[in-house]
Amino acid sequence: MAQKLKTDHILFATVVMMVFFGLVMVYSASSVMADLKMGHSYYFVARQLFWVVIAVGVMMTLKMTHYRKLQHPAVAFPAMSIVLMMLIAVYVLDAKQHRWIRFGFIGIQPSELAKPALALFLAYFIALRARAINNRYTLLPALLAVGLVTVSVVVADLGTAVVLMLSAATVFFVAGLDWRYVMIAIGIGLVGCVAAVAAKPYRLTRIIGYIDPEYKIVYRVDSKLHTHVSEYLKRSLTTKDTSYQSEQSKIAVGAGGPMGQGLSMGKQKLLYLPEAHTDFIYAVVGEELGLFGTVGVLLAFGVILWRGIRATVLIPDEFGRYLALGVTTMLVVQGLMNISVVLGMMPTKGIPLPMISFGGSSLLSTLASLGILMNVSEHAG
């Protein structure tokens, strides 16, 4: 008589805190834009709730579905073959921000279903050459699918391009590559993370404004800015203060303190803050929520590093292990970038709060991800 599974109830219980968290914070970050410019203050938090629907519905099915079903190359190489075609056709399909592919009023980013695709194919792919990691057979292929879909999501997205690239490194560590190829894929990544920055204006603009915010610098380099640099940058500036999310930002996290100023009654989302129910909800939650609110969410990933590392550890597979230490790292490295943001530890860069911000796309990935890493936690013991 097979075995009856028991549910990861630690990690299950934080996903959906995590989830209904996110949906509270959407409507109290969104509401007054909602209602000022959709005409309806629940616009974007029924939006994420029909997501919510979708996404727990894919999380279960997942959960539900032994992970070693995945384990064949007639489900790694599809993921990844559509994703990688759903990448060429946002070119075509939105000319101007190479991000969306639309079906009327629902809206799907390449992107986003790229980190769950990526990291089944690599760990099937490391599973199935786990004895040969450092044979140019095995890395030439895998060099190839990584720059492949890092690649594609780059032009767009150079964000979720760099959760991608750290994902698929931590993993390789881990499977025994050696250190040589390791500082390799390292000089590879920062070329082309260099390149990518200097190849938009606003993201050379945002890394600038980040390093030398005053532009003091850049003047000493180009005291008559006419060169090509001052120019060049110039092309990407949409506001003045190139530095206001950032500031925004660390104001409503200041504001809050210890406690916060009671959910709803933040007042940084009042159009002070851009993006206030996407990429820098976390802001709300710490004008809102003070720091236990922002400590709790913090808390929350770290739970998920902790299910997946055990998962990980404990797991008798390789495909299984590899799996596990994909997802979890995708998880916690896209969470722990988004928070460093809003806190200004790094540029701003768009790229949303895993479950708390608001976004279909990312929701889907995400519970996806989820799913599968609840299916791997509950086989590991």
Second form
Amino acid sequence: MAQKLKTDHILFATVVMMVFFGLVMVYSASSVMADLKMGHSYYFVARQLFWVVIAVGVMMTLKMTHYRKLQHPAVAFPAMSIVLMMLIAVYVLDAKQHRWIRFGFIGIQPSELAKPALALFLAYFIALRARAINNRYTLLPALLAVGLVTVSVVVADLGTAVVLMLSAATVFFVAGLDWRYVMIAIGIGLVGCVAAVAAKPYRLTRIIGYIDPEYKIVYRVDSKLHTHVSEYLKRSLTTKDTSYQSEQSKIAVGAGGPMGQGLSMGKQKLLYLPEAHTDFIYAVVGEELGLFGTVGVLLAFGVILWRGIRATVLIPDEFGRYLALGVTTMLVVQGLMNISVVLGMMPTKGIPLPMISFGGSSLLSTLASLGILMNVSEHAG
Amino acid sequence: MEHLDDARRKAVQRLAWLALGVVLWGVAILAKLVSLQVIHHNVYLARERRQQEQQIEIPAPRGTIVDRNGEKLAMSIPVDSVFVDPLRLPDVRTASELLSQFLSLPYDELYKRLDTARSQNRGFLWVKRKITRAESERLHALRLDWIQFQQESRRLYPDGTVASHVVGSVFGDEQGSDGIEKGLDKELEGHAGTARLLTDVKRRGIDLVVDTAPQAGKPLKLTIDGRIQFVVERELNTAAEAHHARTGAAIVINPYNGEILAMANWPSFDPNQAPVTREQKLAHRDLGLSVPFEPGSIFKMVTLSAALETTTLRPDSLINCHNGFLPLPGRVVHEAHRGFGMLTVAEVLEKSSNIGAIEIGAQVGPERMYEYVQRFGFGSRTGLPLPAESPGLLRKLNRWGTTSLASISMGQEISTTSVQLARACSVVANGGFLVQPKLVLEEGGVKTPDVAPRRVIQASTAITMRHLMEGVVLRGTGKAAHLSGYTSGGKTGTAQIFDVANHHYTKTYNASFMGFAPVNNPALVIVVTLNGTSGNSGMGGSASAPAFHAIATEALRLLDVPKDLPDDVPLLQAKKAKVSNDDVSDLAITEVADGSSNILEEDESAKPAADPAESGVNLIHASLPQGPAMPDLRGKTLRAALETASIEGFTLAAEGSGVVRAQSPAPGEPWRPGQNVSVRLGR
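Please show me the structure of the same protein in the form predicted together with the partner chain, now that we have looked at it in the form predicted alone.
Then the entire complex follows, led off by the chain already shown.
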């Protein structure tokens, strides 16, 4: 334990580069809008820089903290409880969006913090019950914990809920969940999807808009069955222009071309592209830096996946394995989902691109997770 | 441990499947990226441009027009135009009230326009274009961000009416509507540049990328001399008002190179004001160029030139003028006032005998007459860069009737423009060359090429004609054109205006005078035409010749033309203002050949009076200070003439062979040492 550990330089360098790159892109994507709305162009990038300092501090602390110190009920349970409490509190404190808890000028999104907390809790719990993973006394409490977190996130932030569930499912699956339970999980997932669509009708429009953008099938169905689906869809489209964001981000990425238009030369961020500095920052990367930028970011997530899987496979203990797997899954799934949304391959979800998008909570949770992963990776040799 | 290893192997296996899934997901993303950014890049780039960029035109400044001295006749100055985005107006009523007050627009109309634009979701509406400086300053002072300005340019004519018919005017977005502005619109307008205005989602401009820079229109330097132009307009105005003319035109041209120094029409117009009334619109017409008229007696210059070249007639040949009564098939031709018995050719021109001209024309014959009319440039456009130039009317020879030759000989059955007359008179003035009238001296700083003049009559003919036309001024119908300090020549013309609707000649005239000065080396040719004059005072010699006098006096002074007569000729001064009734006799009286009636259209008010001109002119010459008199070279051989020239000290320019038939200056005239004397020899 006392021996000098070798930092995972590949992972560390990648993360540092991505965080720095994120700062540049946040400035590029937000400066014009910040100037118009806030009066000065550094508004967003300054706030991001503030969070980078805090988040890097947290990351370095966790990187230097032995991950096994986290394998303790006094860490796993309070982390989970605090996040759950915050998730419930946010309903009251943020009556509109149920997303933000504000302390002065600092705002925190509990749903973001739920990700490392859940990863930590699952790793602790599965490591504890590894031999009896398919036992109902293991599964029911785990399901309860995952269910509680997911349900409290899902109303405000469907995207994050999906990330949380996928990550939990991955951890259980790798931990050796019976196919029986896997099937049940898939079943629950499908029911959840139907429920989510039923809860907000515009989601159906989004999905149909994704599958059948010109409503060819919809019209055929209407004419055969004498239904009025197309009218319903059109009505919901005029109220919530669902395809607008996705169209604008595709235009941005496509217009960037192989070489890009040059850093800060992108035009789509001039209020055409909503959320250019947050959820759609990848589109700005695509427009300004072209295929080099987009593939570069994709490769960075590939590096995280590689280092994460390597740590998962090589780490000797179960806690470390599921911890590494949990955080890796969350980061990579969130990254790929964000990119897929930007490229119009998935219906729009409100999730940021880890390490790059503007947003303090996301950065904090991401870098905390990466700090843990780095420490695990160091111990994996 | 075996169990553990087994569990671990299972975990790695499952992990591998999941990792494979994630990698496939990444590959799908990569494929999508290549599709978007490489394969369909152009499609998305075009879509991005379409939604973000507004193609806008950068107007090119229109070329400035200056006169030959560099004085600005037309220039473009930047002015503001006001527009709003109707969708961004805080309140349509307030906005309409404010803008209508500040820009003096009717409130109701503006409100309606704004409201309509708003309801149609239009994001752009001109409120008022090309506002005044004061309006612009007051609006700018409001500092309201929804009032937006676009710089445009307004055409300004600093001298107002001066040269308005030459320069013309513009309408709308500085498009030429008449004059040079229209004729050379392409050269003046330049090429508008294009730029892409990058806009954000609210159509606010963010950045401007210039694709092609605007190319300014070419500046033009005209041959017009603003000073002479001013004089011409002033004198034309005076003459037209004094003689109650309907319209008038005057032109001053350099006979050697065809440069038009001044060209004016009356009534004039202010190109700074858009024409509103019918009268104002009519005033925009360039009558001197686009409305041909029957030239009348002026045309006898052509008849005589043709006769000198194609017949044996000389200036002193006698012509039977039939005592003022000449029956022709279908009509009878009378002189205007009194009949003449026998006149010399020179006298036919001086007294403007119609019958004499017909007799001379008859000797020329139709074919040669037709050829000479064409040689003098009638029936074809002069090619000035002005719109709507008329070629005049010259019937083809095979369509001439039995009396056409007679009519044309005295300037009927043919119509000409003032510019054509100026060009024809230049032929005589410059020694026999048909020049191309020229209005543009420099285009874009580059001198416009000169068209080489074409010789159409012999030099000797031209010189003879000059002196015959000087006779008109000295002894004939054009005495009012006699200048102080300069010799001058010319021809009067008074054509009855033909009423096309009622098919008869009216009692109103086209009174014209064309002339040149000085006689031996003419610096100027001036044509003055007044349309719609009447009575004795409305004839060429009495209405237009004085205008010629006034214009020539000022123009020759302005151009520093050396005087060729002593200034102080009191007798001449005394005579100048007096108009003799002889002037009247240039009226081309005729009756329409419908065969039914032959009414003599005679001006009854004109009372024949004794003509003091003959003795008067002799007195003038008698009173001249006795300088060296030009010896009579006529009848001498070339060798003898050259001998005389070397003894007397002038240089001789000879043409032809045989003995000297004509000379210029004429025998007995004063001459300056070293002067060029031209002689024409013949057998």
